[in-house]
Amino acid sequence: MEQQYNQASYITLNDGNKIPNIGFGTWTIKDEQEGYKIVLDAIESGYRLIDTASIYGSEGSVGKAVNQCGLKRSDLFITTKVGKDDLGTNLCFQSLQASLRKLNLQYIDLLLIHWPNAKAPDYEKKLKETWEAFCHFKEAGLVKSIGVSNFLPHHLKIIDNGIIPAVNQIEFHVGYTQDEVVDYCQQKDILVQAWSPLGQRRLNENKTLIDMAKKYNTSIASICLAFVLSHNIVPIPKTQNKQRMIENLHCFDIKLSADDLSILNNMPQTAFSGLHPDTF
């Protein structure tokens, strides 16, 4: 299968495995047949990292596309996540088994703890148990890399057992950059991934971004993705439109000036989802 646009490259994680520097998100893609076509379009457009989760309802679609796209399994990087209600030794193993079955895969490239579930009274114990189980999954070859999602520094310290997460996937976009989390992770050599890098369309009416897109003769989405990349963060955009999938990959052509980066970095909080790791 030919890649229509090839500017994406790979980043080496702290465990030595390589990950594409842009991904495709599948949240809200629930219908298996429609989802299969969407994921197949993403792969045909050039995406090699496909991001799903046990709670998304898209694992079946992802698995069907991965197994029928014509590419070698090793050419694709599949991420899934254990949900916050499946933390603990036994439940997280059952979740992984269910994900492997739905995806129809022998292994997962990256398995993440989806949320720390910090409101649960025994969440620290469950986080420690889950992380230990993840380490065993990796040793057993069920997963290649392990990480977390929506973890703040104090959550990362809870699971510190000498095995550092390869990835922390967080909400990150223009208007919501979580600088403390990003700085902490990058100091620890934990790759940061950005979910909602386009602000779930909430940034489309932002005048600063509208003007900047005109200046660079590109889309607001491409400006947002170029901004994420400028922070050495892997964006995971989502769209169901194949043309926009392809357009989003052109973010690698955009080099934002230092002045424009400063403007975007200093924008007031906007487009925040409202989901906070200590309360969700």
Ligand SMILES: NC(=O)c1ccc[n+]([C@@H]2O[C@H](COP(=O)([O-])OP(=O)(O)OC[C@H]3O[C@@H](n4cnc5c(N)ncnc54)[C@H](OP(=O)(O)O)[C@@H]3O)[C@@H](O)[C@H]2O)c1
Given for the second form:
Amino acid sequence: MEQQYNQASYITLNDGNKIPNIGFGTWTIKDEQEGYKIVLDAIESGYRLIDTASIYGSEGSVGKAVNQCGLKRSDLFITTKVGKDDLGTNLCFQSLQASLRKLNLQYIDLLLIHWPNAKAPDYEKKLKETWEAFCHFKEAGLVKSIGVSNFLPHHLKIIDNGIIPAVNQIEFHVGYTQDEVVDYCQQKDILVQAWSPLGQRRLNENKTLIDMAKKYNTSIASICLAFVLSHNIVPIPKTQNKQRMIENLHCFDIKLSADDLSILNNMPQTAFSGLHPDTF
Ligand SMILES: NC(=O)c1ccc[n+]([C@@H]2O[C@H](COP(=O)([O-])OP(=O)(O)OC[C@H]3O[C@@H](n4cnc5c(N)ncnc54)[C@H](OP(=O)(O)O)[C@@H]3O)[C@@H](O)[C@H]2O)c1
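Okay, that was the form predicted on its own. Show me the form predicted in complex with this ligand next.
Whole complex next, starting from this chain.
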């Protein structure tokens, strides 16, 4: 397969496995045939990490593209997630089995608990059970790495059984940086991934970003992604458009100055999705 642009390299996780330093998001990509072409385009563009979830409806497309793209399975890194209504020993296993079936894969590279579901009355018990089960899935070779998503420090403490999550995938973008979670994870060598690294288009009208994109002669998306990378965080942008897939990989060419990083780091809260891990 011809690779159009790829400066993606790999980061070593706390369990020794390697993960690409940028990923491709597939939330809202539902139609299997269209989704298959989109994911193939992403792989052709140079993405090696594809992010899906049991609730996205994109696992079929992702699996088809992974199995038919012509690359070795070991050249691709597939993340999927167990949804918040599937926590607990039995349900999380059923969810993993369903994901493996839809993806038509023998193993998942990274399995995440999608949300802590902190409003459920017995959520602490379910989180502990789920994390224990994840540790067994890893031992059994069904998944290579295990992690969480949308976990605040107090959620991470609940699942502490001596096996540290490899990844915490959280909302992170210009205007919403969750500093406390990021600091906590980075101190514990938990890799942070940024979902909605572009703020789901809600940053496109931001005057500061418009001016900065002009200054660096690049797109707002590239500024947003370069900002994420500057925090040693792995972005997983989503786009259905091949030009934008390639454009987004150019974030590696942008080196933001210390002054501009300071402006972006100090931007007042903006483009927050409204989804909070303690209430969603
Ligand atoms: N763990 C979680 O709870 C969680 C939650 C949300 C998302 N995620 C994951 O994170 C991924 C990314 O987040 P997201 O999809 O919410 O948002 P995002 O990547 O921040 O933004 C996606 C939006 O930006 C547009 N876009 C992409 N590149 C662009 C560019 N260069 N110029 C202009 N517009 C551009 C896309 O439109 P087009 O497609 O038309 O280009 C799409 O509307 C998801 O797909 C999913 O895999 C995880």
